[in-house]
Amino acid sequence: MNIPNLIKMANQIGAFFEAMPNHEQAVKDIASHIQRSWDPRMRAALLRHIGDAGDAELSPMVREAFVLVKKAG
């Protein structure tokens, strides 16, 4: 998997949902979108990267969303 591309895609999803007035719902919607739309291998690769290298490259909302993605398995 191309990690820089996955990071870019995740941040683009986050940018779309940042306009929502309800922060908590936006984070849930980001996580839901990633769970529904991304291939499980993509999610696993980015979660592995976050575990190995951290999440500094992700926007704050996407970081929060990936906490939910990780919990959902």
Given for the second form:
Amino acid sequence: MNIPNLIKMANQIGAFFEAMPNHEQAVKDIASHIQRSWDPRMRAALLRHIGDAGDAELSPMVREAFVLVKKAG
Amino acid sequence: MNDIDYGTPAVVADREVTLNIDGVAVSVPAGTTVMRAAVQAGVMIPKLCATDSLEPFGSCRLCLVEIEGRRGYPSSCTTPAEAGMKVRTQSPKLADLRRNVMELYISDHPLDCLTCAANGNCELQTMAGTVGLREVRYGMAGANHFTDVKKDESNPYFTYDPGKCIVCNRCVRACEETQGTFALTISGRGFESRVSAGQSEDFMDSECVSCGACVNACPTATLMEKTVIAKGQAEHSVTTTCAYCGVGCGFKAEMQGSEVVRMVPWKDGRANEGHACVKGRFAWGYATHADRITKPMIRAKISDPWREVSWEEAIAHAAGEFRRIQDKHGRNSIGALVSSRCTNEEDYLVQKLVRAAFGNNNVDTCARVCHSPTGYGLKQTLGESAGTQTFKSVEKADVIMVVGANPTDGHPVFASRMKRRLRAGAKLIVLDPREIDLVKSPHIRADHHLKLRPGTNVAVLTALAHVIVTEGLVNERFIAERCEAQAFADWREFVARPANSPEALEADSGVPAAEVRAAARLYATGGNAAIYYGLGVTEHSQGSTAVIAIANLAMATGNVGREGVGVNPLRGQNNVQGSCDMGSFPHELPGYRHVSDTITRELFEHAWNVSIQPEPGLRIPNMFEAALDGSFRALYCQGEDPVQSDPNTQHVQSALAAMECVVVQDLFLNETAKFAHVFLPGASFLEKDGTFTNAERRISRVRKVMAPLSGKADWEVTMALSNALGYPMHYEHPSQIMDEIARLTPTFAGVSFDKIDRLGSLQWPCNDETPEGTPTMHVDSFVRGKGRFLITQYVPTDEKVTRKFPLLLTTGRVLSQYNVGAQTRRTENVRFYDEDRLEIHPHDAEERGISNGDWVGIQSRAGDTVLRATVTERVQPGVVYTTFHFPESGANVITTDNSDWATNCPEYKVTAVELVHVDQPSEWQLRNAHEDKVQRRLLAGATAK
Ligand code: SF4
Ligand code: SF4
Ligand code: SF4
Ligand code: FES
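Right, the form predicted on its own is done; let's see the coordinates for the form predicted in complex with the partner chain.
Let us now look at the entire complex, which starts with that chain.
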């Protein structure tokens, strides 16, 4: 999968939830949105990329969210 | 075959009056005319100028009656029924008067009845018979008897023969009242008076939009469909539903055997109530166009010539390829696209095929690229992925807000309804970068046109909310009763921030703050306020956020849950709502239930006898990415043409070229079929049974009027494919598919073909609590319980203007063409619009030395193409606009991969571009034209055999 695209999509999702007042809930919502709408191969590709190259291109909340995505498997 | 004509429109009143007509007592709502009451009592009073789709006019004097206690002979079409009235419709005196009227009409009417196209269906003829006209004492001196008056045949679909006009004014009134275009007038006096289009122009050169309402209303052959002139009157009719836009107009297909003679809008169709537009009424000739492909074809490589094969061979080949690829690359390496053009039953079957026979969730619908944000946004806030009202509800709206929609072109029949309400005094707010027709049309002026810059919907919608909150215009009671308190408090705090004020956002949106404030006050305080929105809202990187912002506005002002208000997505294609309802998304089973929901999954697993994957599959753009990546290798594409309709054409083309097996099922060899290995001929809406669900959640029947040209309806093809894949499907009729949908989907539990046949149509949810359907949603509480406000932070799109790309391109549609144009381009509608043009403001044009009609190269980050320029002030400086109806224009070569954050709906509405004056097509266009020729050659081999 095209990694820059996945990163962009993830950050876009992050940008919507970042405005929410409850940080913890927002992180959960980002993770759940990705979990519920991304085909597993897209999640796996981005997790692999994070494993190899780090998560610097992701916005801070999306980084937190991907920790949850990884846990959920 | 003709419906009863009650002469004057139905009246709704709380009070009934009882009167006596020819000795029969009849009760009618107060305000009903004597004429209509008579029809109800079973008495037909002769008439010519009256018809029940139009307000009475009282000009022909044929409908005279006697009323006890009144002097003279009042015309029954203009006299209201009163309690206790005693009416006589027949007497020697009345007969005499009527004969005299008729005699005068006939004295100047050509007497070529036997060869007239209306013969057998002419009201003048019938009335002459009814009143017993036996002689015409004025001789044959009438000018129209012999002189050939020139016919106006300029319109491709109907003719105007002034010699036959009886000046009843029905056409003029139809154009005003029904259509709202005001194209016709009566010119001249006495025997010389005639109907004329505009300033005595041809119909084609006038303001006429070819809706056909005047043709429908004309009692004579003066305005007549060319197909009737060519073929004669029909002998039977079948009620069905238009296959073009999301209005979902009901039609009577008038037939001679299995040949359509004309399409007449169905009076009892609740979406359209007897009206239609140029597409549905006239543009159906594509169904029998010579380009139709009616035999299955296969080929090994896309550079090979096509080979016609039997259905069995084609299906076996496709199934074999799908299984071969799955064996080699895994279960998830194949998928399907379904179309919002197809019926509910077909959509349901394809997603079932994918989930049960392919064994994955890789199914998506073209709603992905239009209204997927609606599904997401409305579900999150209100709890159901659908509009809240009926179309008729607009008749009770006091304020109408149109956001990113162009109803007069995209949803013309609903636009006519809306315009009627606006002419009656409702206020209008338009949010659109472009001056759509509605902003200024006959007897309508928008009260506020917020001419925002493309990509700033969320900024403007949030600013509207800011004004409502900070100026104390919130409906506190509604919110306290019906919405989540904490979510509302968070939202209120957010929108009230100075950063969300119209003043702060003015620089981004380009809309003067005072205009935003005035519009917000009007929306919040003007009475019943209804929002109608379209793809100008959804097709953005913040499409879902904008839908949420719209729902927030409606909740904040209490404009949900009754007639005249609500949140109304105007759906592009006929069955966008339906295809979404049917589980055509990769993450949802029918009824918008997520695939991870175990209870739902088990329900389907049990019914289908398979196990269903709990993880979402690939969406359309993800499929293309995965294809380039090698993990997605085969596609079954039913009724969809992503190469033309999806953004960044070159990207889509390379993705398709990378696949090992592409199966296209369509009426025509479309752009996507150039990349196909198997072609399965599709059936048009005239060739199959099923249902469509329109933008008001209305499920209407599509009925077969002719046998499928290819021998199979689309649902039969999907079934055959499934059987060949080893997953048995056995349905004898689409009604059985609907029965299965009803068994498995709570919102459809009460739906069946029988019930739809009985009630005409049905709005879901339809179940035990609402056995006859649900016209208005969220009446006492929201579907999700409490309404949920969500914060809508404006995030500017990445598609920004720069020095290199200083203009913003946005896209739209015209009335006469439909989406990718595959159907309308194959009709006479091309005479109204035969190429995509680029609209550009005079200021931007001048700066670049571009004049009207010049060829301009348009370059974006994704690609470039060439179109001809139309210099116009409809667009604002800095913004250019085009349509995407013709494949050769390559409008989507320039649109980018940007998409909505929540749903991946492409951002068609904002592309940064630069223009240059050029004198030849773009490289892509030259290449495409060449490939077109090659493909036609590859096809020629197959069809020649
Ligand atoms: S076709 Fe429609 S728009 Fe044209 S003149 Fe008739 S009613 Fe008016
Ligand atoms: S064209 Fe037809 S509808 Fe119009 S005034 Fe003449 S007869 Fe009546
Ligand atoms: S408004 Fe839409 S549904 Fe109605 S006739 Fe026109 S295209 Fe068909
Ligand atoms: S029908 Fe009543 S006046 Fe013509």
